[in-house]
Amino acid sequence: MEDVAYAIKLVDIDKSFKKNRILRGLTLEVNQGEIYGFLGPNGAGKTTTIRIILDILRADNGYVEIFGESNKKISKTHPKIGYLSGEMTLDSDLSGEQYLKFVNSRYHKKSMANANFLADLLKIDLKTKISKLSSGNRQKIGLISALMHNPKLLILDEPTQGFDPLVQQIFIKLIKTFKKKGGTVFMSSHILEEVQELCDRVCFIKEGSIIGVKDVKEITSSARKKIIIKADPKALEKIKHQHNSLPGLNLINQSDDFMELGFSGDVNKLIDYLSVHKIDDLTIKEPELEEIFIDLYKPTKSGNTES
């Protein structure tokens, strides 16, 4: 049944732990070959949902989809898909090479080339044993495991906790090949570079509710930068002065040897109207996610959100 156009879909899923109500009518669908971002502050339901895709947890209403299938349906569903949560707790006397053998034994597949190669990738030495792995050795095991048996499905919750900035690179390489080959990923991640560089569309959820969806480029093409500037005081009161003249540019904060200003526009119009100021230092940060969705779907006056 994998003619459907979804990888996922949730319809209507529901799910609270005695009187806490962590889901709320959650329905959602990613697109086959698509990275999609699953975004939230803690304790939103992302982990929640991604137990109840996965059929570790079981929604107390609405039902779930993989590539058409119902997702209790495990034995057709689990062989294509791969996990990676944010922390590989496993603390085994097993060397990564058995457990991986384990892992593979379960997908009744020859994958230990494929754990190989990664291995070398990730340069980690699979003699090793588990419980003498710092946190992020453990992280590139949970990494293998996932992607070993060439899955048609990645599901990432926070996949990066413990990379170093270079583990975090080949990471987001290997995501782009899986992309290339076909494959589609639902991520949870609170860094920004990676959601950026990675996702097609985001999806932001808050108390246990989607509150938007939204094409990544279309957010950060129209979304406020931050722009910091250190410089003398009479260098600061001109700009402060000045700053209406571009369109886009506001002031947020300023002290004696810094200011900080919002700006949505064409960055080079920014830059020719700084480079007229006697300027120290300067800093455009890329906005958050984070903050880009609670800024567009933040209450109407009426009460709802904006979709």
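Rigid core here is just the name for the largest C-alpha set that superposes within 1.5 Å across the two forms. Small disclaimer: the values here were computed from a predicted structure and weren't measured. Numbering follows the first chain given and starts at 1. Compared with the form predicted in complex with its partner chain:
Once both forms are fitted on their core, a CA shift of 2 Å or more is seen for N268 between these two forms.
If you fit the rigid core between these two forms, you'll see the Cα of Q32 move by less than 2 angstroms.
With the core held fixed, the Cα of F258 is displaced between these two forms by 2 Å or more.
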The other form holds:
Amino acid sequence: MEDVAYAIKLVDIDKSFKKNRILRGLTLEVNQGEIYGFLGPNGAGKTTTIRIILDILRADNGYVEIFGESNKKISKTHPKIGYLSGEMTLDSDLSGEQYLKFVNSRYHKKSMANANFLADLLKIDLKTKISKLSSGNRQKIGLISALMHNPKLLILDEPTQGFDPLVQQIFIKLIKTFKKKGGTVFMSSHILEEVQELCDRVCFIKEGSIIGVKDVKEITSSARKKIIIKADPKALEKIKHQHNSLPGLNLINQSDDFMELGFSGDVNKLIDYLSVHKIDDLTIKEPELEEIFIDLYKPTKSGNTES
Amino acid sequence: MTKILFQKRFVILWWFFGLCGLGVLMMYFFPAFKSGNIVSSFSSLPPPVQKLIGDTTSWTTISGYISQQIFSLRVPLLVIILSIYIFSNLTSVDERKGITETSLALNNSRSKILINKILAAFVIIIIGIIAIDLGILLGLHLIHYTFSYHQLLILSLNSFLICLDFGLISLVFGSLSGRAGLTIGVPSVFAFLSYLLTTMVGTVESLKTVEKLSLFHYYSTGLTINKKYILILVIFGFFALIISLIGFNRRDIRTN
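Let's compare: the form predicted alone is above, so bring in the form predicted in complex with its partner chain.
Full assembly next; the chain just shown is listed first.
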């Protein structure tokens, strides 16, 4: 581990393209060993932030440090980084093997065995020219190139774009293994299930500013659970009239034989409360990141999103 | 650099055969020029046009023919096109495609990326010049003439420098802006105006005051080394390199 506790530190980052201000004083810290989700709607500034971290774009103000070093010291920072983007362009006139050999030459030149292992795992033929591969298979080559040199930090920008569900599962396993080995991950994704499954913390960004950083475990334990009840209309009516008697229970939605409630508090009390009613089926769902995301970014009456 | 040369192998190969073929073909025409029939037809042209064409009597000698017919226009014109194409392709086109972004995300500094591109372009231009030289030597062999290797080397060096400098103008605009239009447009227009200026200066007196602004003014097709002109072309190229490195290191990389 490095001397500093963080893997990535962004301080007061501003970035504008002509008159369009993309990032506004963005400050964040990603701890070593954590998986940090970076979420926001399209145009919020996620990819711009990632490109600034990688020194592809230059911030107008502020600075970036990777493991305590300025991100401009490429020879010190970049060997520790693996990068994968959903929009990544690879040298299409090379074969997968030729490209990965080139990547290998950029690092310690001992990564080809690792690359071949990952290629077998992802079931990709490295002899085929990249231009002849499907976008999903090209993305697999990108994933191999990001992981093959055993980086300490993975920076992922919509990484599973183009992956089928089976490869997505392999991807999730690979990232979990990477974390177990002490690796740090900074990832932006629109697939919130994936973020919820993988991330320790999530950062929500809107119009270039951070509007919240939340611990995923905390979100799932403290936020309201969703209670879905199936019962005959009479029983549902009864529950509806009495639901205020249990603190923390609120009605979300109701139809003839179905009711959706929100609940925060002791689940045992909820079960005691429901046990006196005749119900056909009961589902208790953990709160999803998607709901929090939609809640954070839902449009207000003025047409803006809400923070 | 090796990766770039490998990726451009077919471009290099086709240009190699094309330029080599041109060299052979041009030499194959020499006996016709030597007989004087073609040259005498130019004597009927008006004096200003004759000035534009240059000294046609030298075309009847092998050294005059190679320097004036092959190296005064054809070689620089074609290799400048190659040079601008390669520099534009390696800078702005790679950047627009997102290749530069991917390279930067790997363990590559901006200077390293640019220097590798420049070295690859150097090698490709040198291969272009060598192809022409080989074509000329092959052509000479076919028509049973000889020409000094030393003089061919001088002509090749001058051609290399002028072509490289126009390519480096493309590099400057590619490094400063990343815009493909500028990397092709600006050096092409500059090359055209430079050539026009240098060729017209003999007939239009007023152009004499600005003739030094043309890079072709420093391009010698003489058979001896003009050290001053070579130095000017080298210094021009050096400054273009420095500007490119500074510019490329300071700006945002264009992404796809």
